[in-house]
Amino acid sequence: MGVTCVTQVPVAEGKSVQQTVEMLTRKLELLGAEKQGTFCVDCETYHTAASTMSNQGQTGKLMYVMHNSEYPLSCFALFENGPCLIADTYFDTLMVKLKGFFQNAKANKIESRGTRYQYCDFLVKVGTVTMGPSARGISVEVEYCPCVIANDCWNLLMEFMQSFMGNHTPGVPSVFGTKHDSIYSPADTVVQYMELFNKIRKQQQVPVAGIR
């Protein structure tokens, strides 16, 4: 586990989501990156059940339950403006038993799925973000594997991302601001995906050009 940056890449003008993904992966392959299987990160949203709220005008809290194929035995629960809990996969079963307290907003399930690439010490994942049958955007995750301190390798990460993302290279992720010189963890990557998914949900209520 190294230091990871997760970002969104806009759909190229006049292209579909899938065509833009193919353009990105082609650039990676021209650099010499090799395919290393596939990946998936998914997120289900739960909201506080109405029966648990003391005041009728009170707004419910949100909780995001996420899975990352890099950590198949783990489940991540992120509370709105709160901590990230890392549990085993039986946490999903627990959520079913807690349906009197947390209700699953099934229409809000969102995931990113795509191909993993290895290039020297970098692991790159280019994914199509979908909600139901609709393609909503593109995610790019870049991990610098030998390092676990974000401040020590951000410039290197940014330089590599510029080689295939050009003007769409992101700024420093907000999660890095809280890390300083502490060790980067898998939960930090999941937080970045949660922020990305929420951003994509807010950006559009209608799907972008679909997968072809």
Given for the second form:
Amino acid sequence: MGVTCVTQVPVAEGKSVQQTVEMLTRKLELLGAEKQGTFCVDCETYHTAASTMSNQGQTGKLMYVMHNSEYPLSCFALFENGPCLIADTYFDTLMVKLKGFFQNAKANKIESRGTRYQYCDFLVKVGTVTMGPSARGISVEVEYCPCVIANDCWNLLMEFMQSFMGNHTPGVPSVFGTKHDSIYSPADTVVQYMELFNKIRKQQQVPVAGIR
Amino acid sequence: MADGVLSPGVNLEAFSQAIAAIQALRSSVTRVFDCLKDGMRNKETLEGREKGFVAAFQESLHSVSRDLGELERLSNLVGKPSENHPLHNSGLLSLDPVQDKTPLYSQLLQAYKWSNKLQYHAGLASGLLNQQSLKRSANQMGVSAKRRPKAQPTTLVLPPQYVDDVINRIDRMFPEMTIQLSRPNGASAMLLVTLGKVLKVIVVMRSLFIDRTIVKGYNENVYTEDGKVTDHATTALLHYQLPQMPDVVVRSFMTWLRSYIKLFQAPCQRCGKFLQDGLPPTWRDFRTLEAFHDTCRQ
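Having seen the form predicted on its own, the form predicted in complex with its partner chain:
Starting with the chain above, the whole complex follows.
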């Protein structure tokens, strides 16, 4: 597991989500990347149940339970600014047992699915973010496998992303700022996905004509 | 096998007696079976024959048990051959009975003697060549003419403690590089060099000379082969050569290796970019330690 950057690519003017994804994948294939299957990252939201909230009326915390096909035997559970737990896949059934404390907000389930490409030591995943039946955006994840220190290879990653994303290259992700030379872990990737999904959720609530 | 060397545990006298006892045991067992096979013929009455047969049979069985007891006693005296097989794994090769088709052991010995001689000659040659300096001052010539080329110390056979000391000193020189030394198979040292959180390098040495290197990423499985940086490291170990002062060689190799700590951070000095065909600058110049892409270094 190397350093990963997750970012959103805005839909191109006048084109649909599908077409923008195709443009990106074509650019990748021109570079020389090979398709290596598919990936899926999904996120479910849980509210802390009303009965457990104290009388001071704290707002319930949101807990996200995410899965990443890159780590198929794991399940990630995290709070927005809090710790991230990496657990077994049985965690999902545990959540069912904890129905009294955490309630599933089924309408908020969001996922990103797409193809996985490999280019030399880079793994690129271009996916369509969907919430329910509608496609809401495009996520791109770039991983540089040999390096495990986040801040070391940011310039390298950025140069690679510029070669196929052009102007849409993002800035340094916020997780990198807190890492300071510790080893990058899968939990950091999942945190980046959570932030991306939250951003997309807050964006367009009304589907734009171009998405159809 | 252990031809001239007598291991202290083996009692050769008892050994030869034990071999004789085995022969005696074999013959008495053969006698038992012969007796069973032939039976008794030279007595007239049936009873006489039976008694004679039983007596002969009992006597041959007694002799068998006596010989067996003697053999056990002697085998206790023989003792165990010492566990330290002096030839380690290569000695096991010499046990191959089919010497004609696979003369591995003799070829191995020849290769070893040849490389020793080569090293010795290289040392002598470099000593002689160093004396013939290119300066033409008379002083220098006079001094060197008096000196006989002295027999170079065989740097191939260094005590392992010395090698350990050299490696420890180099380890302390560079804070971000840790060197672990182990000797898993015999006398050659194997170093595991961890460079910050970037690379792991396995260096196999033969006394103080570097034989082979393998370079792996920090979280890669150590037993699979790698590509570019391993090739560069092998080139480096061939480049840094000095028969007289192998510790200088090891030190310069480690300094070169240490420049890889910025493998992902340094752009190529020639083209200014980080990536070329998806690879970072993997070449480090031997003198200036600058980073270049493999294709940019020409």
